[in-house]
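In the form predicted alone, a lone chain appears below as structure tokens.
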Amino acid sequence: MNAVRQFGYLRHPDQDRVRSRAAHHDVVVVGAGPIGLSLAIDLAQRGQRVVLLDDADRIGEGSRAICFSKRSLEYWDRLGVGQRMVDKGVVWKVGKIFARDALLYQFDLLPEPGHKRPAFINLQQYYAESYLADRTAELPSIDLRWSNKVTALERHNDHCALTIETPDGPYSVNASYVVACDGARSALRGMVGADFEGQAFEDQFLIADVKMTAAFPTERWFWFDPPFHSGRSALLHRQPDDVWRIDLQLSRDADPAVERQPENVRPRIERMLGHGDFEFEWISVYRFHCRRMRRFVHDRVIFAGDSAHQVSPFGARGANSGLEDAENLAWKLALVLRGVAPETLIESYNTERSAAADENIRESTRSTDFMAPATAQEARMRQAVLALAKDTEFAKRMVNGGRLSVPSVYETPLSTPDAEQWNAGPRPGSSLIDAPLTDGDKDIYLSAAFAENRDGFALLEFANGASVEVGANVRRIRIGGDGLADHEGLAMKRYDATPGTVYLLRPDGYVAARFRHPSKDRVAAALARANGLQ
């Protein structure tokens, strides 16, 4: 595939309206990257009309994010693009850590079977964006406008007014809500008078995507102090189309303009590979940033993805956490726009995703400190850990080559504690755990059964002959009895279920509450809390 896909600018009828009679839209999403595209699709599938603006008219400027988690794939399944991502992507779950040229240890990110989606896929961001853009074209309620750049924002009590620059000149629109998905250099962040808070690291890394035929296994390989790059760190990942992602740590005082020149990069890669039979697809140099906005919600302007928070790329926490932003926000914003939930429900997005950003920043900072020690004491500690890790389990757990992205766990008022004892299973605030099931003679996964519920809450019941009464807007997923069969017993095990156990699942697949002995009133109260009504 040619990395760059051009869409082109089209004039819209909104541009023919005078400012005093500017068109009004419920939601305007700014930024057609993976986060903005996914959010727009999610909102559209929940019955909302969305205007999606992007200041460019193309996608595919470099592979950028490549590592997408099981949680993201399950989300994309609900958006109708998951299978296409997996079909193209490189599936992997094993990672290996090396010190010099010796294997310290390896890990398996999905050691047990019975999940629809793999632990991770590697897929160039331009493919992900392209598939998402194709999906938006299938949804008439998404109005995707290329070469539409937001240049001004006015906030009012009941709406926002946007000024948008185009090749035909500026025009204005009003929106009930604006969602900024316009990346780390977000213009909207400045327009609301906000900025990032956090840490910018001095260490630099070189990214080189090279096209070559290689016999390396489909695994994540990370080196500390490899022979081909002495004293620093290196990372190797496989991508589709025989493209390999190589990250090489540089010195803090390295000149990025010099380091990214192909004639300077080639010798480094040749030392690593032992040959020069490769072509460059993309080269970049970056510095770590671990920072976020203090608040993600500014009245009717909401921030998601890199516009709200940044982490180092090691651990694949950037794009995956941004996709969790999108799925957390979409159902809440849809309920508010429909008048089903109060506007205060959106504040729970700020609460939950701010806490998730803090966790990602903590993990990313720890990874950076271990990979690039800033002091002599940190360097000695790392040396001792790497030496001990060859023979001891506790030291292996201390080695940090980038803790990989996992689903967020929320501690929020929406998480309703149950008085009963639970030995396992996802607690309130945790995400759905997949399991294999059978629907008649058809095999199905729990995540797929939930994906059919694109708009609303779901009650996951482990049947005991009776069903708790719930409102008409709550879908049932019944396991056992006359429902889905759990022949392998993995659903029962993973949910610590006994007959009569019930989980109330939010529209984003997170557990709102769980019950050993549910009643109509207890479930209704949990549903009201999850909707922000209590």
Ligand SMILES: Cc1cc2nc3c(=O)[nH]c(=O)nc-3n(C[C@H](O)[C@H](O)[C@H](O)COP(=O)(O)OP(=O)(O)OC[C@H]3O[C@@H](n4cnc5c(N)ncnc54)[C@H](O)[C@@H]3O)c2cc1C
Given for the second form:
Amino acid sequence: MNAVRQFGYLRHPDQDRVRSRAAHHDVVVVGAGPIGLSLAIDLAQRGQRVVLLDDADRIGEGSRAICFSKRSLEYWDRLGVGQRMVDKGVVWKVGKIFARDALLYQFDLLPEPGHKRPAFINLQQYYAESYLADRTAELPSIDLRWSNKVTALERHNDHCALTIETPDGPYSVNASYVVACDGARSALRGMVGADFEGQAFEDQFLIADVKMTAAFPTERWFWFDPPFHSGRSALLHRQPDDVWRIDLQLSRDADPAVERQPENVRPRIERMLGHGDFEFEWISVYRFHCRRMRRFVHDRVIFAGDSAHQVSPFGARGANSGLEDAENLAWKLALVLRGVAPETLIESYNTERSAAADENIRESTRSTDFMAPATAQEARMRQAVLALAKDTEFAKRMVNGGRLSVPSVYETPLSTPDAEQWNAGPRPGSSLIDAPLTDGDKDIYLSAAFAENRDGFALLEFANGASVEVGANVRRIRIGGDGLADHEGLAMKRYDATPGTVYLLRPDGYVAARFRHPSKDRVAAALARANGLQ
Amino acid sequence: MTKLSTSSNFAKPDDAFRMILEAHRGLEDHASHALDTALVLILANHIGDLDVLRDAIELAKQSADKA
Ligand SMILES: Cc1cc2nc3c(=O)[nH]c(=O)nc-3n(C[C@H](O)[C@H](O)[C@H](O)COP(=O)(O)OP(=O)(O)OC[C@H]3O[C@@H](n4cnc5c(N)ncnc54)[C@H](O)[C@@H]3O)c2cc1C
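Shown: the form predicted alone; wanted: the form predicted together with the ligand:
Once more the chain from above appears, this time first in line as the rest of the complex follows.
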């Protein structure tokens, strides 16, 4: 079984206060899953004190996410944990799709070199949470309280009051903002009177983590109708520690209690692998949902991660999109709490991330529908696509065995629309694109140069004589001239840059504006806009 | 404004109708369905325009309702 990591409950002085004199905190994050942990670290690195509550006192029970995206790794680099994740994780980028026993289609998620991080790593969610928990311990402004379960929430004009259950009984705290990262079964969602809206899938999937030494390549293998699991789909994925994730689609009416019995799973997997030389680490049966809250911001209660939206896992869009929520929210909340930005900046979190949730739901719904056709005609369409895919390019591209998570592009009031001619490069609302650079004789990636900038906006400038003037709170990343060298010219190319081009990067690494002919005023106006001051 | 062409595009429309009909000759229903489904996908890709496809679906739905 998975190693469970136990944390201790510690009584906090807040618990000695009577309700009428409850302690006040700027931010309380509820839920120390991958999203709550990352958000707390991000806020702390921005100079914010955070209370992080979790109802459990352990991590590592069960088995969930394994695929973490390039974007998530770049975020974790900024949080100081990316390298640890990559060192432990299994790096991959190639996916293969089989129909029956023939290879139908193969994709490469990162076909070009010159990026610091791979397209994906596979890593048990347990390790990710564990490394994040270690990182919180290095940050004194994070106050992580295990075995603290939020049981009630009262909303007031200028704060929220939380009731928290502990092994020593209940206590109260007040908070200017509460971020609910309490997962798909979020109790806080009910406490603000909101609900999930969306679709449930009837199909069931068996998920088994199997320990074995095997010679399969480190690729994502997906089968439609394989000989070992006739009529249904299967997925094979490698994890660290010689553990393999196997997903098998079950029938709609399969009895989960029967299906998850090891003696019933074993023959299926023996048929798949052609041998019985493995042990089970974990077996479970899931039914998936694609659904979201209508709004992620309820005054001072903000929802992030699975509490706000849920997707089926074919596309690895659950935790990865939750991490994008965290990086989107952290800087905004920090600026609002510091009084630098108006409260309305938080509304842009709702706008940007709910559009992203719609996109993730759309993509994962399409994948799930393709895998589990609901009617005879849907089955026929899939059959036709699979048959045509053997010989035609167009049908290969219609085969949907999961479209994997990519960062969303935001249509957002924080962006300054392009006013000049651009033929490529990340447009405003897109996330930064990595490129290899050198600093003297040291190799450095653009994403790493950006990661050093943990707080605030950055101006990426392609040198052309003197720099454009910006406020002291904007850091510069200068490429060319006396700055970082772009020997391969890849930064220039990927940003469609000409000498003098600048990109204004938000603290979450998204492009706020770009100019070929920047001026102090143009950059200042874009900055104000990205701070919600317009 | 519809982009879908509903004017007659074949010099000999009867030949086109006949060609499709003959493709189905002798097929069981399930095989006919499979053939139609593949044809729709192939032709949709050939058109390669979502607006045209949307209009075509709309017109097909209307005519199916009347049939
Ligand atoms: C089989 C499977 C495979 C998956 N594969 C992937 C994948 O490959 N890639 C991917 O990106 N995602 C994947 N996911 C999704 C991913 O696991 C979730 O999206 C992710 O765990 C969400 O993180 P979270 O922090 O929002 O919520 P959770 O991980 O659910 O954490 C919520 C936390 O809140 C705590 N909590 C709950 N209620 C309270 C309360 N009242 N008070 C205090 N604390 C509370 C809980 O104890 C928990 O620690 C998969 C999911 C499944 C089921």
